[in-house]
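A single chain, nothing else alongside it, follows as structure tokens in the form predicted on its own.
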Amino acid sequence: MAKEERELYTFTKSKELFARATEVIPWGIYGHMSPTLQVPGAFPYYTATAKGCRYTDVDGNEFIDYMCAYGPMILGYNYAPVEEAAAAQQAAANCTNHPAPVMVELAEFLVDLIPVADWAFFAKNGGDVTTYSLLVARAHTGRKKVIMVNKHYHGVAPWCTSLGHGGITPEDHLNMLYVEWNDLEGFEALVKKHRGEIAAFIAQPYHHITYGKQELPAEGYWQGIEKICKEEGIVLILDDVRTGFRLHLGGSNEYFGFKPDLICFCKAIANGHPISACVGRKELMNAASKVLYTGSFWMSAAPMAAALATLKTLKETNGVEKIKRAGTMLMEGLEELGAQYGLEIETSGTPGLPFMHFKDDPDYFLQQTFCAEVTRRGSFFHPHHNWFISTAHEDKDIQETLNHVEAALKAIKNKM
């Protein structure tokens, strides 16, 4: 045991760099990458290099990555065809007075790829396009109110950030209505109560919150939502920012069998290059044309070239099926090892975005300890956020990770 403990990763340089950061950067590392959302001192804070499904931190520790940059990496870090396409476009022109032809090519590709899409709009972050989708829905319907699911994350704009966070006021939520996930009856009742006032319903394709088990849609849930929205003239918006292109290349709605009016994409669309997209039905294109919404770098051409290369690669290599296979191997392996060591593990979500929890761990203390032990052995597991799988995760990577899992479970059992 002593030999194994000496081999566990340490994070001295990460901690030193973070101490410097706190002097000049709010929180040191802010937002969803903050160390306060993991187990302080038990995880790396800064990346030095990355390739494929692995990255190395500033202390020289290598990790098999199951967060994939919190979703953007889908083909592997520094995937050559994507980087070459972006570099070629960058060398020609990136951010100029006008968009490049690749903007049209990317829009055409998305319209061909995604069954519900008749047009595409580009921005930078997922929150850009979720907010844009609300503006389009309001312009289209002439209504103000929007229904969203409790605890679903749609970005950090005031309308979707809960009270208690700095700068958010009750007035920011004035036209927001809330319903629980999978509560079709509750949704129908809310629509009846505010009939003629609701512009849109926005939701993720399934429930993947932090600090909680993932929940798939109940049978008939999305079909019921779609039916009510059509009858009541409500714009149905799918926030596919996190899940997009890992469940189905045509949008996660194709995986679950329904047709939204607008779909918001980001994260995996360009394998780490900064771009997001909103696609929609032809009937909403006129309203979309009336919305004034833009940014200094939204028409940068290099990320569009990266997006086009990423999507073409996923299509040509059947990337979704490869992701599904790797994720299934990981989820099944976790459950088998948990049973073997008497620490019952339950996996949830989909293979492309798996998560796990211990059945007898209501406060997530065991989860935090376990993920820290696995990470210190060389596989990055986040204790509270859903994970991500990429096409770069091979069988050998999953098996190596399951070896780390087994060692972590042994260590935990020895301490109990």
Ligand SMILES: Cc1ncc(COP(=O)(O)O)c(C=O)c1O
Given for the second form:
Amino acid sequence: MAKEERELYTFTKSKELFARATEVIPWGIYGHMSPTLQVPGAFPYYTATAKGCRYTDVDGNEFIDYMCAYGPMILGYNYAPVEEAAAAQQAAANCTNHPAPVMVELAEFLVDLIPVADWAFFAKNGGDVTTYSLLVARAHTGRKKVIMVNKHYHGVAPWCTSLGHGGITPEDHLNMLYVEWNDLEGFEALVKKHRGEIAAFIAQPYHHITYGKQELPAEGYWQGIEKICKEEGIVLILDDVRTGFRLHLGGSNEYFGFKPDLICFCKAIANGHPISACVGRKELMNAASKVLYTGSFWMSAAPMAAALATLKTLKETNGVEKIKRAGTMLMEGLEELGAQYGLEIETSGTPGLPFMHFKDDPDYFLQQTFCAEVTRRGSFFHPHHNWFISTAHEDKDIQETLNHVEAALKAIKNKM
Ligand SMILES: Cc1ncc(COP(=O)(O)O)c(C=O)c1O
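Switch over from the form predicted on its own to the form predicted in complex with the ligand, please.
So here's everything in the complex, that chain up top.
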């Protein structure tokens, strides 16, 4: 066996653990982390340790991470100031009869940081706040219907989960209407057809779909949507759960130049601690106060302290710029190496959430092999979900990854 091949990672312990899991946990590992969604056997399944932009799996393989826990990690795993803030709050009080003062401090911080925010509401997961935002919009407008974009992901509540998944019925979608991404005319026509019935329009800031090129908003798209929503009294909801704090600290709408009424955040808000937030304009605060919505752990104080420390760090260190620089280096490097090896790579999305595909690979077969080859060399590349960059990714890490990319391209070329 060639020297390089002997050094490629294997995933024996991951596979053993997964086999045990399938006996006692439905789907073994469910949802977006399920290995059944990747090339079986070619990626790690279980993490042992994580620090900075790297983690080690249960087989002892170390990876430079380009998924960042599917978004939550933004400052690096185990980032000391965030962990210290969370630990100090945990030691003082976390889950008690009352919230801690940090809840008020965090709400005040978000209201200062985010131009459209006059208030903030906290929960745990992204799906908690996307569903909450619909309730607020309905309470505010007294209307039932909601428009969403085909293929946009807003969590796993029945209203946004497609038919065919277990337990979902057509009645769950009775009040949902659908448009295509970037189709302003289609949106206008739908609004006309259902004039006076539509409570809200909810969408991601751009089209970050799986198995596809990431599509940014067309020129004037968001501004057109904002105008129609204002004229028709429709609450404009931005689902910034995935993108939040990687494009702009004031909400991704600031990056694209428009003003929503409600913004949903989660993922990166607390560098891996469990908390989500919905922020909104003051006109919606009364309606928000009428919505009954809470959970056993939603007032936990330690994640709030973690969120405050994360957002302060991002602000003080200009984290968004750092992420942009690292992501741009990766995207440019991928395209250059693809051209060099005659396997043309196109990148899409934004530097903080980049993605790639090969030009002549409509079914993503080459992409699956390529991402597996890079991963087995030490940089975790997901084959069909957009990637994430953190402030912990330094130039030297990106360069090391580009070395893995080059070795993977060479290996693929040799087998062609
Ligand atoms: C755009 C978007 N909205 C909502 C969600 C749901 O978030 P959660 O999985 O935390 O409920 C996700 C999760 O990936 C997401 O990407």
